[in-house]
Structures are given as C-alpha cells and as structure tokens.
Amino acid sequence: MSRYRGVKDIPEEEYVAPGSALCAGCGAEIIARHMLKVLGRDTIMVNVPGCYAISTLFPYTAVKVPYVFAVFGSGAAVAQGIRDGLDILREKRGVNNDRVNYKVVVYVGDGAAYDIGFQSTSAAIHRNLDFYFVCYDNEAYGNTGFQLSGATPYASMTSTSPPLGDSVGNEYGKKDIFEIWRAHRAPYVATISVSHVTDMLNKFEKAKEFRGPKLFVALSICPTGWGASQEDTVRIARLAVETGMWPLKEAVYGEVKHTFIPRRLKPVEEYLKTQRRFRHLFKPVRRDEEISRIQREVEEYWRRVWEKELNR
C-alpha cells in the first residue's frame, strides 16, 4: 500500500529552509526537501564537497537537522563512525531513547557517488552499514565547472568533453550505479525523480523497513551546467522519465521492479533539446547518427522491460 497517493498526502513539515546559496532551479534542493519530509527530524545528514555543500556555509545553514561535513571521498566512512557511535549509545541507553534513534544519510553528488567516494561506499555496503545513501545526480562535477564524471551520459558536452571537430562530446557511456549497488547485494536500491514526487516519497518510506545500506539515485537537473531554464526543472525531469532515459525502479534484495512503465516512449530529442549540453547534436548540423544511437539504446532497454512484464 502506498502511503503517499497525491499532493495532499505530502507532509507539511519543512526541514530545508529557503534562501540558501544554491542555484535557482537546483534539483538537489528539491530532493533534499522531500527526503527529509519522510525521514524526519531524527536524521543526521553527512555531506561532502559538491553542489549541496553551499546550502550550509558556516555560520549559516539551510538544513534543520544535524549536519556533518566530510572530505570528498569519505562520506560513507564518516557515516560508519556516526552509526557505530549511535549503536553503542543505544546499547547503553536503550532502544527507545530518542537521542540515539537517528537515521544516517549520506547526501552527495555523482562525483562522490560514482567516482571519488565509491571506494569507501563499497566498503560500507560490504559491511552492511545501516544507512541511506542518496545521490543527486546532475551528471557532471557541477560545483567546480561542470567537468566530466562517471555519470555523464553519452554525447553530453562538459567543460572537459567539448564537442570540438568530429568529437561528439562525452564518448563514454554513463556508469550504471544502480546495478553496481545491486551487485553488492544491498537490501534496497531505487531511482527517483523530482517529477514524480509521490513515487519518491513512497520509496523513502518503504526503505525504512530495511536494515542495511539503501541507495537512492535521483536525476538532479542542473540549470547552470545543463544550460536549461531554471523554471523548467520539473518539466525536464518528467521528459527524462517519459522518453525512457531515466527509468523509475527499485530493487528489493536484488529483485527489480519498475515503478513507472511508459507504454509509449516520447522521442529522446524532446528531452535533449531542452539543454545546451546537447545543442551540438542539432546545430549547426543535425547529428542523426548520435541521436539515433541514444534512441536505440533507450528502446532496447525498454523492450527488455516490456517483455519481462508480459511474461509475468
């Protein structure tokens, strides 16, 4: 049963204050706001250098829960120390002591999730650390000039993968962090989007049932890096889902289920055209081969999903 069925079910409590230094239209702020509505006040957030770090610049903070700032590669290691300390206090003071029943959340961008921080994260998953790992995936190192990351999709322009000459931009595909975590046998893994808020809230609610590492990967629109209109954040996120480029799914102990299955995909170019980072695919000359490759890969993915659904 879904606890959150519509907008009226969204909790009114706010744990992210307005007026931070984050860019207008930043997807990371929307995700953090709704995440904390579900996880609540008894949450300790671990953050590392990245876009969301500028929401808390000493002595000011936009986060109304305990907040720890860690070095780039050590978010999960710091979460381990916090979790261990809380568990020791719980043993001494009792399970129902409010001061020790905190949830620990590592909230990072794709640079820390896919690349620099993955070593400590992999180790934490292996130790079955009871924590939430939430990645606001803006598909590049957005806070330092929008450089190429392991999450950058094929043909995307970044400051370190410019489409010069015959170059298509990023020539590599995006890492599948969902499958990497699933291969680690984490109890709960999910993708979320700011365009499907009730789906997001229900997944955070469902994750409370599981003890161990829990991953959430959220497509996080970056208006400045993507070259998109700041008022179009939710519309672009919805197009990513409706074109099939951002599947909404979850894996419970490895068993994958899609929580939104489009019966008909919109053309990927409807999504690509909303962003300057893909402009070179359309101007000055339309690059049909690259656009067709992206479309083909999306269709092949969903063909497998549709076949699996028909055989259930």
The other form holds:
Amino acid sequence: MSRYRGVKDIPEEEYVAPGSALCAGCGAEIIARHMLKVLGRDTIMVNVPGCYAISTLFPYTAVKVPYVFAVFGSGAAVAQGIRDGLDILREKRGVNNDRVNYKVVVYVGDGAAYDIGFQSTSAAIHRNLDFYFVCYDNEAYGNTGFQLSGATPYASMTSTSPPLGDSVGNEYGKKDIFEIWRAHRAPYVATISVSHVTDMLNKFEKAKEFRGPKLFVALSICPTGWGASQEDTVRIARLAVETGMWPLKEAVYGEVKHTFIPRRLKPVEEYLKTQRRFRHLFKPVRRDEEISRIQREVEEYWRRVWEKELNR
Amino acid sequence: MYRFRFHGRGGQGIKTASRIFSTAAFLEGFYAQDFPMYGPERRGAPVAAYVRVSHEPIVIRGYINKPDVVVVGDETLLYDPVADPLRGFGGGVLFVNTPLNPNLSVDGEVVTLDLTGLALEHIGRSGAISAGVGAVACKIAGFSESSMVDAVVRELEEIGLPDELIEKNVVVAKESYRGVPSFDLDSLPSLSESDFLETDIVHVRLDEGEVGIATIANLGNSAVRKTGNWRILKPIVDYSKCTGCKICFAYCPDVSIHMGEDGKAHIDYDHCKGCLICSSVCPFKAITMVREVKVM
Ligand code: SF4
Ligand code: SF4
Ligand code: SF4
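One more: the block was the form predicted alone; return the form predicted together with the partner chain.
Next comes the full complex, this chain leading.
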C-alpha cells in the first residue's frame, strides 16, 4: 500500500531553505523539496549547470544536504565517484556509520539529461550504479535564455526555434527519455509531475527498495521560458497530465504501469493555450493541422495504454 | 573617464537604461562602452549594468568596481547584500529611484526622484522605468536634453516598442531629466584612478588543494537572503476561511509557507517571492492578494 495518501502525509522536514535565486513560481524547486523530503537527510546531491544550480550561488546555498557541483556532462560520473568512495570506506576500510550509506542523487535539467550529460548517464546506468537520477524537465535550456534541447516538444517556440514565416517553431519531436532509460533495463524508471505531489512522493519512496539506477523525469513548469503566469505552475502541470500529454507511469525492471490513467482526455489545446511558447499555433491564424497532429499523437499513445492496461 | 554603474531588478529595464545613457554619450561626442552583468539570477533578482564614458578611446574591460556615479533603479536594493550598490562608491553621485526622502549617510551627493510614480502616471506600468533611469543618468553627466531624447527613441525602437509607447516614454524621460540636477563630474573628488579594488584580487594558492575549492559550510544559509523584496503582489491568508488543508504548503516553491500550531497556513514574508501559486491552489479561496508597498 502507498505510504502517502494525500498532502496531509507530506513529511514536515524541509531540506531546502528559502532565499534561492530561482524564478518565482519555478517548478524545479517544488520537485527538489519533495524529492529531499522522501530521500531524507542522508543524501548527497550532485548538481550541474542548469537552473537548479543557482540554488547555490557562492557563498549561499539553499540546499541543506551535502551538495557537489560538477561540470555539465558529468553529473552521473561524479555520482559514481562518490558512491565508489563511500563503498570503499565501508567494504575495504571497515567504516560503518550513517555517512557511508548516504544516498547519491543527481538532480539536473533536461539539457544535462537528454543532451549534454546523456553519455555519462547512460554509462552509469550500464554499470548499474546505485544512485538516483532526477531530471527536472523544463523542455529547453532555461538557464541560458530558453534555447532548444532534445526535450523540447514539437511546435514549441524557443529562442533558437522561433516560429518565423511558415515555421512551426520546433519541427522535431521530444526524445522519449523514459523509453531510452527503460531500454537500459534499469530497476526503476518513473515520470512525475509538479501537480501530482502524492504520486511523486510514493514513487521516490518506492525507488528506495531497489539497488541500482533509479531514474526520474519530472515535468517542470518554467513560467519564465514558457511565457506562463507564475501562479499557474500547478494548474499547467495538471493540464499536462489531464490532456494526456504528460503520462504518469513507472517501469520496474522494464515492466510499464501507468499510475494515473485518464478515462477521457481533455483537448491538448487547453494545455497549449496556457503558454506563450505555443501562441503561434493560435495567433494570428489558428494552425489546425499542427494542433491536430499533437492531439492525434496523444490519442494514439493512450489508445495503446487503454488496451493494454484497462483491456478496453 | 567617467564610470557609471546601474543597479536594478531583472525585468525592470536597467540594461536598456544603460544603453540609452551610453548612446546619448556617443551622440554627445564621447567614446562609450556599456554592458550588463549576465549573472545567473532570475527575473526579480538584482542585476547591474556598467557604462564607461571617455573623451579618449576606452581600452579597459571588465566590471566597474569603483564607480563615480551609481544609479539605483529600485530602493529596496540599497542594502541588499547581493546587489551591494554602494560597493566601492565614495565621493561621487548616488541616484535612487524612490518616492521617499531617505536620509542616506553616504560619502557623496545624493539625488532622488520617484521614477516609478512618473512611469505609473504616464505609462501605467510600474516596471517601465528604463527611459527615466537613462534620462536621469544623462542629466547627471550634463548631456543635452536633445541627445537624451534621441537616445531614448533609438533604443526603444530597437527593442521593438510601438510608437505610442515610445512617445509616453519620452514624456517620462523629459520629466525625469528636468527633475534632477546636473553635475560637473570633473570637479568631483571621486574620479577613480583604477577600476579595481584591492579586495577584488583573490590569490589562489595552488600548493594546497583545499584552498582552491569554494566550500560552503553553512547549509541552507540562503535564508539570509530576503527574497521577499521580489514581490509585486503579496498573498494574504484569510484565517476565517483557512481549513489547514496543507495544499498551499505542498506547492509553495520557496518553502515560504509553514503550518502553524493553530493548524493553519502561515506565510514567511521575508522570503515569499509572490508567485501566488498558493492563492491559485487553495481550494477554499482563503488566500487573497494585495499590492506590495516597499519600504526601505
Ligand atoms: S528559467 Fe524556468 S526553470 Fe529556470 S529558474 Fe526560471 S522558471 Fe525555473
Ligand atoms: S490551501 Fe487554503 S485552506 Fe488550505 S492550508 Fe492553505 S490557505 Fe488554508
Ligand atoms: S506567493 Fe508563492 S512564494 Fe509566496 S507563499 Fe505563496 S506560493 Fe510561496
């Protein structure tokens, strides 16, 4: 049975302090808070360049657990170094205290998960490194002015995919990092969303049962880059789930199960319209073809899920 | 050479203000160099921009650590430890955008004007102070009004503002220009010989590994940074409606809500950035908002 049944069960302890330099309303902060609430005090966080890195601007840090800042492509490699160091202390030097059992979590943006850090992450999963890898996916390089990344969805405007003339914005689709990780046969892979806190807490809790790589990708609303209202962060994340655009699921040793299955999908438009990055799909003229392409892909996805998991 | 340093908050138009000033300097026949500080911080966080103006070609590069003139676009920044606008300042001119009449004990001339009030009156948006800030700097430096107006129009056209908004900005710029005195910068005692402070030079000792590594021992010390002054709107809990359901607590990104012993939500105004997520998620509509009034 799930340990957390509602927001009432959210642990009180905070391992993140206020006063960070991240934008007001940033989703990456909500995810970090809950992640550390479950993983707890005995956790070492590895961060690389990206928005969350500005939680720590020398000489200030908002993170209350040990924290290491690594170069962009090397989050998972640094995690390996930390894990190995602790394991050597325990196994070869006979040290036995709380510290040698610290969990190691790499907390990075989509740039470092899908693109620049992909190689080191893939290699660490391949070596079955016992660590958590959590990507706060804001679907572009938000830290440097919102440039296109491998996580940017089809038709999104970014500063390097402007919808000029006939252009639709980003003409490529989003990489399916969940499936890419799953193909590595990691023990635990999950998607989470800022809006579904209980689901998120339970997944972090469940991941603790496994030894080896535990991989998470979180839809992380970015009001600044997405051109959305700060107060709408949670509403937009919820719409992403309810329109079916961001499925909530997990895979245990490759076996996929959805943790939230919408019976009916809200139209994707409801989600797209909340963000300036998709505005060109509606103004000055409505681009039905592109909108229905997005709708169709979502429906095809869910038809397969409904068949498989609901026998419908 | 005159060194001007501009301070403001991301999104306020401080970079544009510094560009207006340097373009006006250029039109006045000076050499000019301007650049913003691309720090890692976000909308609402402190930002700075630097302008050097000289009759001779400018060869020096880098931040201005000993400014002759400091222009502060937001009074709440004056004592902000991160922005630190008075750093390296002494003997020159300090301008502060404020409706208050602060009694500042600084070494130098102090000039104030309520640019935000002017912007509200003529443009209707509190954040739109770039033209006013640029105009004030022009006046302090003794540039002509026509060069100033020319520079405002050029820079605002470049960022794509529609004509009617540019006109309104010109009105604000002229009023701002006329609202402050001019200075003979050459007669000020401050004019810096060098752009660097001794304390800016960090000697890294390479023989001891640990010395070269930046380490923070006090985890969670960001709490000393009062991000509460980022707010434009302020959330207020109506305790007759709050049921203590914890939903706002769950979603506050900035750990600025805690559940009190009375079982209800309490907001930490020292740190709340004013995103208003709490207000939008509260199922009982117990969180309303008011306009923030800033005090120094
Ligand atoms: S740019 Fe986006 S992801 Fe980065 S801090 Fe701002 S809101 Fe968060
Ligand atoms: S969400 Fe509303 S009712 Fe619930 S604790 Fe917060 S203020 Fe009170
Ligand atoms: S406005 Fe935002 S930062 Fe302030 S208490 Fe509400 S959720 Fe937290």
